[in-house]
Structure formats: C-alpha cells, structure tokens
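Okay, so here's just one chain, in structure tokens, the form predicted alone.
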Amino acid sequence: MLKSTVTGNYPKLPTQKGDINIRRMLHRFDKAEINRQELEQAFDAVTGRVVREQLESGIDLPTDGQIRWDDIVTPFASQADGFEINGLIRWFDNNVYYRKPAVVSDIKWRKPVAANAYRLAYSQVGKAVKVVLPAPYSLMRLSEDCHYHNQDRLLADLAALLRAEVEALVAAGAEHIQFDDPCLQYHVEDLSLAAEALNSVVKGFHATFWLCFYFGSIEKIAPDFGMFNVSIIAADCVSVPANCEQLLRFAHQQIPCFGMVDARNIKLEQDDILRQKYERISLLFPDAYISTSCGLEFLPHASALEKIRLLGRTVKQFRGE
C-alpha cells in the first residue's frame, strides 16, 4: 500500500502568535538575553510540534524538520575537523542561500550531529522518524577544497565521516536515513565515483537508506539506479515531471519515492489528479512512497501544514482510510 513521507527539512517559523520563533530565539540568544540551554529547549519544543503537525496530518513518516539547520552540509562542516565555514552561496535555483564549507585540512569526525535530534524526535512520537543527511557527493560538491586537491581523496574522507554518523545514528536506533544528493544529476561524469562513496558509507549497517534527487532530471541516472545499494530512491516529480517515467521504468531494484507535492508553490495541488497518479504509480509498485518535492522551509508554515494534509489525507484516502 502507498505510504507518505516528506522530503527533508521544514518552516522553523510557526503561524501562530505565542508558539515558540525560532529566528526570535536566535537573535535573543546572539544578545545574551538566553542562555544555550533556552535555545536547545527551545529547539527541542519547536521540534516536536513540527513532527506532531505532520502525524496528525497524516504523514506516515515523517522527519525531524531539521530545525537545528540552516541547510544540509552546514552541520556537519561546523562540527568536523578540518572545515572552515564561509560567505553565503545561493542554494541551487531558489532564493535562500547557505554558508559554503571549505574543506582547510584534513577531515575528521568529531561527534554526532544528526542522533540527538533523532533520538528527540523518536521519544515525541515513539515510531519511525526518518534522518535526512548529505550524501557524500553533494557534501563534497557543496564545499571548496583548499587542502585536498584530490577528488578521491577527499570523497573517501567525506563518505568516513558520514559513515561515522551514520553508525551513531545505528547506535540510537534509527531505521529510516535518507541521503540527498542533489548535485549528482548535473555531474553524471562521476556517477561510479558518487555511486561507491555512498556504498561505502553503507556497507553492514541494518536499516532502509534511501537517495533522494531534487530541482533536476534523473534521466541520465535512472538508468543506474543498481549501482545504489539503498532500499528506496526518491525524487522531485514536479520540478521535472518526466522524473516520474524515470521512476516507473527503472526503480525495479529499489523502491520508489515519488515527489509529487509541490514543496515551492503556496499552490494546492487537485485532490483528483494525485489520485489519478496515484493509481497509476500502485499498478507497478503498490509499497511505493509518495512525498513532497523538495524540503518545506521554502514555504510559509502555514502553506506548508497546507501542504503535508493534503498528501496525508489523499494518500490514507486512497489506501480507503
């Protein structure tokens, strides 16, 4: 039966007055007016109302809303040896943008970034919650290299402090990690490079890892799904509708994730119409996911919860719920 999911990270910033603001709490805590023990309550408050809000709209499985970042490779740069954080970059085509690592000396890992946050957000619900990480390719790809200047190198580095992540994220019982890997569709070139990396961060551990693409065709991956060893690839079916053939034709080793939810747009997608491509997806894969395109933080938190009803009640509608 299909089953709903989110892509990734989530509005830090709530709808209604008196709920906790995080960008407030920030800039409170930049003035000393809070002390680091506010902040991190009032991230772990923030967190478990994002992880109730999609349960109760129904998400089958949802993420911890990655309330602690302000994007995808930031954290594990700040904590690792061996980056220095620089100016902001413009992430992909949207209009945010992150500070982009530069990689100074060699990297090492130094402590968990991703299993406090699992564990809190496990302990809110008590079921599955999904981790959403770098892949090492994109972790590589959104950083400079100053120290390296070798790419295997420093790839191999990067897959062995993601790897150590992941078995402290093994260690507090996480079942479901996803990997995005956005930049892989425009650099088909290192395909077996990003395909190995990945692999080798992998290797041995028990739990269902997924690979998630966004804001790009597939096409020229899809072909080589195989070389993945993950259990389910997920990607944006919006941005490039064509995505979805990709899916249906070559996700036959893997268990597909189809983006289907427009996570840039306040716009509602029609009740009928997913249903219509629902159907469709279940005649070929009937335990296939179904999710947003991208991450939510694009979104004001109210089009966002708008968001995630409509996939929860559509898909639980279409198992006859």
Second form
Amino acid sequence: MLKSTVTGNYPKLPTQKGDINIRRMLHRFDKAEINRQELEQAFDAVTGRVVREQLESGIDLPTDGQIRWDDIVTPFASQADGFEINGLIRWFDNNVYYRKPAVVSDIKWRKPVAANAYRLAYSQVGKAVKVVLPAPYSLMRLSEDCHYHNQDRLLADLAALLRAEVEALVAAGAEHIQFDDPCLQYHVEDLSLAAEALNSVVKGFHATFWLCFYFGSIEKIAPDFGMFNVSIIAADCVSVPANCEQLLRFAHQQIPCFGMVDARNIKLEQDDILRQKYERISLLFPDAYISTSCGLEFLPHASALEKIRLLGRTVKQFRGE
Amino acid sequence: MLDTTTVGSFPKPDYLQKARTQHSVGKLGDAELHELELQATREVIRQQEEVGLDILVHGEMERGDMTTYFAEKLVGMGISDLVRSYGNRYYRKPIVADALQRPAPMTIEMFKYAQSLTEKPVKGMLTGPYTMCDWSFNTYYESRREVVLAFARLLHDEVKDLQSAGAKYIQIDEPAISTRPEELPLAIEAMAIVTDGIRAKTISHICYGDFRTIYPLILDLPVDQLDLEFANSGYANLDIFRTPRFTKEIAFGVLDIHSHRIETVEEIVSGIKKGIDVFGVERMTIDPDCGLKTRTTEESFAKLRNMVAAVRQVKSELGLR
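Switching conditions: you have the form predicted alone, so give me the form predicted together with the partner chain.
All chains and molecules follow, beginning with the one already shown.
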C-alpha cells in the first residue's frame, strides 16, 4: 500500500497566534531576554508541534522538521572539528541562502547533532520519525575545501563523520535515516565516488536508509541506483516531472519515493490529478512512498499545512481509508 | 571614472522601524508614516552627501522588501505569510494570483522627492522582471515565461516614467538572474523589453550567485552597467571576468554588507586595484556588494567613509581627479 512522507524541513513559524514563535524567541535570546535553556525549551516545543501536526494531517512517516537547523550542512559542520562557517551562498535555485562551511583542518566528529531531535520527536508521537542527514558527497560539495586539497581524503573523513552520526542515531532507536544528495545530480561524473562514500557510512547498520534527490534531474543517476546500498530512493517529481518516469523505470532494487506535491509553490494540486498518478505508481510499486517534492520551509506555514493535509488525505483515500 | 555610489537600500532609523510596526497594526495612519519616510529620506540624502558619494540613492525608506513593495502596488498580486530567507531572517513572499497590471507609477514620487533634495544624481530603483517572478509564488500564469514577460511589460512603463521624471541613472536589480542559468536567455529577453528605447544609463545589480554559470552570456543583458559583488568572496570571483573581456561598465562591490566589520581603507584600496587589473579604471564605479539595509546606520556610513577615502587614494595614485 502506498504511504506518505515528507522530505525534510518544515516551517518554523506558526500561523496560530499564541503558538511559540521561534523567530521572536531567537530575537529575545540575542537580546539576553531569555536564557539558553528557555530557547532550547522553545525549540523542543516547536519540534513536538510540527511532528504532531504532520501525523494529524495523515502523514505516515513524519520528520522532526529540522527546527533547530538553518540548513542541512551547517549543523554538522559547526559541531565538528575542522570547519569554519563562511559567507552566504544561494541554496540551489531558491531565494534562500546558507552559510557555506569551509574545511580548514582535519575533520573530526565531536558529538551527535541529530540524535536529540530524533529522541524528542519520537517521544512526542511514539511512532517512527525519519531523520534527514546530508549525504557525504553533497556535504563535500556544499563546503569549501581550504585544507585537504584531496577529494578522496576529504570525502572519506566526511563519511566517517556521518558514520559516527548514524551510529548515534541507530543507538537512539532511529529506524528511517535519509541522506539528501542534491549536488550529485549536477556532478554525475562523481557517481561512483558518491556511492562508495555513502555505502561506507551505512555499512553494517540495521536501519532503513533513504537516498533523496531534489531540484534537479536524476536521468543520469537512475540507471545506477543499484550502486547505492539504500532501501529507498526518493526524487523530486515536480521540479523535473521526468524524474517520475526515471523512478518507475529504474528503481527496481529499492522502493521508490515520488515527490509529487510541490513544496515550492503555494498552488494546491488537484486531488484527482494526484489520484491518477498514484494509480499508475501503485501498479508497478504498490509499496511506494509519496512525498513532498522537497523540504516544506519554502512555504509559509499555512500553505505547508495545506500541502501535507492534501498529501495525507489523498494517500489515505487511495488506500481506501 | 571611479565614481562612488551604493546599491540601493539603507538601514531604516529606529523611529521609522517603530512607525512601520505601528502602521502594520493600524496604530499609525498612512499620512503619518509617509511623513516619517520623507524625513528618513531627507536624512539619508544628507548623509550620503556628507560622506562624499557621487551618485546617490533615495534609500528605500518606503520599502520593506525589494519584491513585496512592488507586489503591493500592482494589480494581480498578493502577499504571503512569512517565509524564511536565511538564518532567522524572513520575508513576505509575493503571490502572482491574477493578470498583472500597473494601475499607477510605483516609484516616481519618491524619486522626484529625493532628487529635489540634492544637486547630485539620484538613481531610479526597480526590481527586474526575472527576479520579481523568481521570488514570487505563481498561482495564475501557466508558465514562468508568461510571468516574467508580464512583469517586463509593466516595468518598461515604470522605466519610461522614471526617465520622464528626470532620472539619469535607472537601476533594475536582478539578483535572481544567476539562479537558473538555463533561463538567462529569458531574463535577457525580458530586460530588452524593460530598457527598450531608454536613454538614461541603465544598471543591473546581481548578487549571491555563481557568476561562472552566467558569464559571458550575462554581457548580453541589455543594460549599460552590471553591478556585482566582490568583497563577499574576498575577490576570488574576479578571475571569472578576465576571459573573455568584460564589455560593459562595472559597479564593483568592495564592502561585504553581511559583515559587521568595517573594511579598512587599505584593504578597499587593494580590492579596487584588483578590480582595475581586470576591468580597467575607465569603466569602473565603486560601491558596496549589495544594499546596506542589514547593517546599522553607523556601520553603513563607517564602511562608506572608508570606501570614499579608498577611492580618493586610488585616484590620487593614478593622477585622476
């Protein structure tokens, strides 16, 4: 049966007046009006709200919403040895920016970054929550190498950092761990390198590992999906509609996840159009996932909520629930 | 030759920030807010004259955001709730919800007012059609191309009105233009509509993108001058423009507007000399990387004072007046 999930982040600010407003809390923290503990409590409360909101909207597999993160790379770079965080760079083709990490010395993992948010999210709902990490290849591409000057060594150390993170997550009980690799679509010449690095991260761990692509075309990656030792391959089928065909054609060694609901525009998809797509997918892949095309933080909260309600409702209806 | 200017926005004084907040909740009327916007404009024109800039801007005291301002003036547009841009910064994203129309000129009154305050030229300031599209949600038009060209047609009317109002310099910002290199021909086609038949000097500001992906095709953008950032990257992106030869005038960004640090005269002099090496002194105007609204007034003018001093030093060394 088809299942629904989301891709990663979720709007941090609420629509509902009276709900905790992280933007305001961060301003108050900057002005020393609240202390670190109060800020952390606010992050925890918002994480709980967004996980519950996803489940109440009918999403089968939610994420923790990445409420503490500005993006998927700087949390890992800022908590490890070897990085400095530099100037703003555009996040792919979006009007969204991230601070590019610079590798300035040997990389070394210091402490878990994602495990606490996972534990908190799981404790709120008592159901599986998907954790999202950067794939080692994209973590490398989204950083600037000012130290190694050797791609193989840099990638190996980034893979080791992420392997330590996975170990902490698995120990915390995480069952679904997704690696986002949006850069690989633009550097398919490095496909083997990226697969080798990711495979070294997941080797020997018992969890359901996902590999997720968004924004670009997977045309040149799809024939080699089998190189990746992951259980599920997810792709954005809105930015590049042809990605849907690529998943249908090539995702035979893994379960595919189709990013069908546009997470970058507020226009709502029509139920019947989605249903037609689900019918086609389920013929070939009855256990496929349907998801948003990418993280939902490109939308204001009210629109993101409408999108996940649409996604949850249409998948449930398709299952006859 | 080596004229000094700024990119557009200046920080709003505290009294105006407070007034905007009061206005947004209905505690201050339109007329009262407008009077304070005029007061802030008078101050920023005087401050620019005091610091010794050659080409002034009106400071955008009446604008909250470079796209939202126009969205509020155009028929067919709405405004979304807050969407995150980076870190803890959010903006209200415009929505193209119906056929676009310009019911009245949008920037002429403030341009005329600012120009009436000074003998120095004041730039007319607009956001370009490609960026207006790229930074808006679209729920009405069938394609991005339709949206971009609809914006281009109405912005052409605005540019004609600015020229008729006496603007010698008209800046049409396109910070999103490097977002999707495959759409650069569309952005060029749209700018050709905007600047068709215009005699005033036309400028386009582009920032926070990967210039490698749009150079040299960006030289086909039908404007006289490109305004680009260089300080933010430590001038590392200069090499991109060595080959083939840069054929337009350049406004050369020497102040990192996302840093609180005040660049020293010496490092700005060094940056300008690097620019001269690539672009030649005859075609250069000197300015910050981007609008200054994210800095404090004190930081902004401390940076600009050093910029003007650096330009004077370089001119002196080169024997220029």
